[in-house]
Amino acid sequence: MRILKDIMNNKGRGRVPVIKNGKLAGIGARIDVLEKMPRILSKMRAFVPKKLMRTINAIGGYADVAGINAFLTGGFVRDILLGVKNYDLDLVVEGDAILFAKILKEKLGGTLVVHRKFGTATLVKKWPSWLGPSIHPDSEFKIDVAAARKEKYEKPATLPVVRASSLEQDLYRRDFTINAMALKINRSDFGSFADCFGGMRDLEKGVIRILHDKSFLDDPTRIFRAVRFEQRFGFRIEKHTERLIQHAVKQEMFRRMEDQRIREELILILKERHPEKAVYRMKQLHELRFIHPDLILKRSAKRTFREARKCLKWYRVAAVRKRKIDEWLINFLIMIENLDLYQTEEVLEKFIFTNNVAMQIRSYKEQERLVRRRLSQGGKVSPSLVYRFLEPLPQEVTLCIMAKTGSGVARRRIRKFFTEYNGIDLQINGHDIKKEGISPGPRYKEILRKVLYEKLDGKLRTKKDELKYMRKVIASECGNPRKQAP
């Protein structure tokens, strides 16, 4: 009790006695005393762009002028004590959220998405070319901004009644503590600290905390980003944070909350670099039910993974027309791979995936073992066939074909699908097949496939080559046009 004592002495300055079931259960930090900590300003220095700082610096400004305090928290901190690039800011003020949105805006420009009955918004930027080259050329810098608050769960597993209140409040209510500390950015106080739960120590520790007991109850989807952060850190889940998950599981809470919500957060989970181990780690707390009571991962899933994360390595580099791929929907194709159509369809209703995720779902399930086999067969292959098989296919399912496959012969060919057939383009166009007296309409689109076909197989080198091969198409299908024209 010697501790207790001192914090009641305040000679435990910035301390508090944590009370549980009338017993003292540990000991957390005060929120009203902000320590500074050269560490974590160092840190910031070393892995945050001069210009972000800059930026960061200046939203601290801003809050100073509008009279409220202001806090980096969340992913943001976590990541900045891990020495990991993150750019995209979680800011909590005290005071009004929106409208500190909006003067931010007006700062600093962008798109402002607002969030009224949570008391958010968030401010989203072109991808700025400071911050380094971007993963996709469709990228955002965000800036999320949301009054410090408290939830209340009024049922388990339900969206919380929101209120605005405290700092230490709002930190409370996050996952876990590696995500519960703050760090103040108004000019006066730039960069004292806040760890009310002993997040850094968990940090140091390697450890995925819960902040309290009832949390997986309030919020199943915490059992998600829990196995997420332990396998993305190479962290471990604490042992009474795994009893918790384990007993919500049993009460089946998953089956309490909207499907959406676990959707978005597998999503999340699929789009880390290497989703297979948190795949795997869903599997061992016998998570994977919730997605479909059959769904089993095949032995291959692991080499299959992997395969993918190379395919997409060398298409980024060697495909010549490279578009936007969801990484995430492959990695779920081969997580669902030991599900039938029917059982698909299921998945699809229950998790109410977009018209087109769920399109690329149907094709691949329809098609994958038809096309993988067609391009595995030996003897010779026309290019033109290859590109009949491939070219209808979304760009996804063709990649996880090309992962899947154990045929080499199947692999060059959609490399050269990737890499010649998908980029070669026909001289003509239908203004050509206009003049010979055809009228638009949609066999437009049949004529000048079948002279791609032509060109893709190496028949037609000019565009001369070209308007000749149209003519005898459009002689075969209904003889000369220009005699039958009135």
The other form holds:
Amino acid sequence: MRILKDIMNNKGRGRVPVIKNGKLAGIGARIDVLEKMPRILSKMRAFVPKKLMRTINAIGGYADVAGINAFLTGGFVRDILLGVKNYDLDLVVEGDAILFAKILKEKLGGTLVVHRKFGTATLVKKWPSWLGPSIHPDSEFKIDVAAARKEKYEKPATLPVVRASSLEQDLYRRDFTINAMALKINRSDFGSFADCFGGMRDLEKGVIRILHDKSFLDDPTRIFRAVRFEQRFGFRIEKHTERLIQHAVKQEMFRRMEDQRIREELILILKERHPEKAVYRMKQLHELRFIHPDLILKRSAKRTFREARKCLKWYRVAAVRKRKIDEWLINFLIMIENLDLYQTEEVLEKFIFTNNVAMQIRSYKEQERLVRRRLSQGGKVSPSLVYRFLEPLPQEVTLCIMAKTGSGVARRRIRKFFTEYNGIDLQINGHDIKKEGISPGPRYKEILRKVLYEKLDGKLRTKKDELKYMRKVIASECGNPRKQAP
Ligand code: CTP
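Mind pulling up the form predicted in complex with cytidine-5'-triphosphate next to the form predicted on its own we just looked at?
Okay, now the whole complex, with that chain kicking things off.
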């Protein structure tokens, strides 16, 4: 271990650690961590859009002018090698990252978010149309810039103290071999490649492997990450790495982690394309007790996850009024299906979700059964009644009900709501009520709502019909309205 530390502290120049199964297996001769790798350049040309390639080249040029070494690393490099689309640039520089990020903002535009404590910054730009449709709806294009750094964990599961370092040390602090490769982008040396820990080999073998044995104790979020990458790419967590996960779980690492960090990792898992795979793998590895001790994930939930995906796909095409949908939230609702309202409140308290998210989760738990039962009932249920059930619900909740229900009639009614009822507008408005001598107030909403219900039920066609019915509502509510006029 001593030798490894010396190398990582740059005292062992000329030597490199040889890591096997996550353990130090020996020390090899070091030539240079950077090698020319034509394969990665040809992959880059094949998978990275030309304009993005030009942006990367330009960034390399700015690094030359600033006199610093700049590398692409992390997920970006991994995904190029896998041939997977990932346009978020992960940059590491041997120098002042924040200063460099400021230069990038000046040259490329966008908004800069600086994390001074960690010496990192993120440049956020609107998704450029030349990148094609964004991978996730409403995505932004991000450039993360970090200074090459060493991390020291003073206590397990806490945030590390960071210090500037070389590229090799920076790669060594990372989570898995497949995320610990770097590609130099300075113009003079474009395409030189660093793969100190066998990342390329593990990508080829389809293996998730940590770099050192304390990795999960230092940063237990990596347990979630291991599962997320394993399931996303159809890889397998290497045996020793899996044993270390089990060890970390036995050490109750989740209890030592801040709940908000767990929440963020959980959300990332639930945002995956096939979240159920990662969710069931998590269950297998360490149960899901860290969310709530009574959480039981039934096998049948797998089907609901899949159905939810189909419903959302359909919604994005067919709904007349499309809203931005938090897909992860639908998945979360499916995941906590067996928890009652009280247990759900405990989860909400533990993870401190935003008010809006908490409101949606509560709304689901309170309404789901009742709405599902009512929508499945036979006989005639008028469109206005369906509207009254569904309109007050967050659309995530309705989509979750749609995914869950086994009733064809309930599904048809929900479909009608999204494709027809929810798009129906009145031709009259508050001005028309005012003309009837009613003073403005909450009653306006009530009157308009009643007219809308009538219209939903197909009884009003023209504006004239709406006005006529509106007058009828007013008259039935307050006798002769003109007498009340101010
Ligand atoms: N990283 C790490 N340990 C963590 C989080 C991140 O070592 N707990 C490093 C990894 O090298 C990772 C890089 O930081 O590749 C960037 O992290 P992030 O953007 O979170 O992940 P990506 O690997 O880009 O994954 P994704 O495709 O999910 O964005």
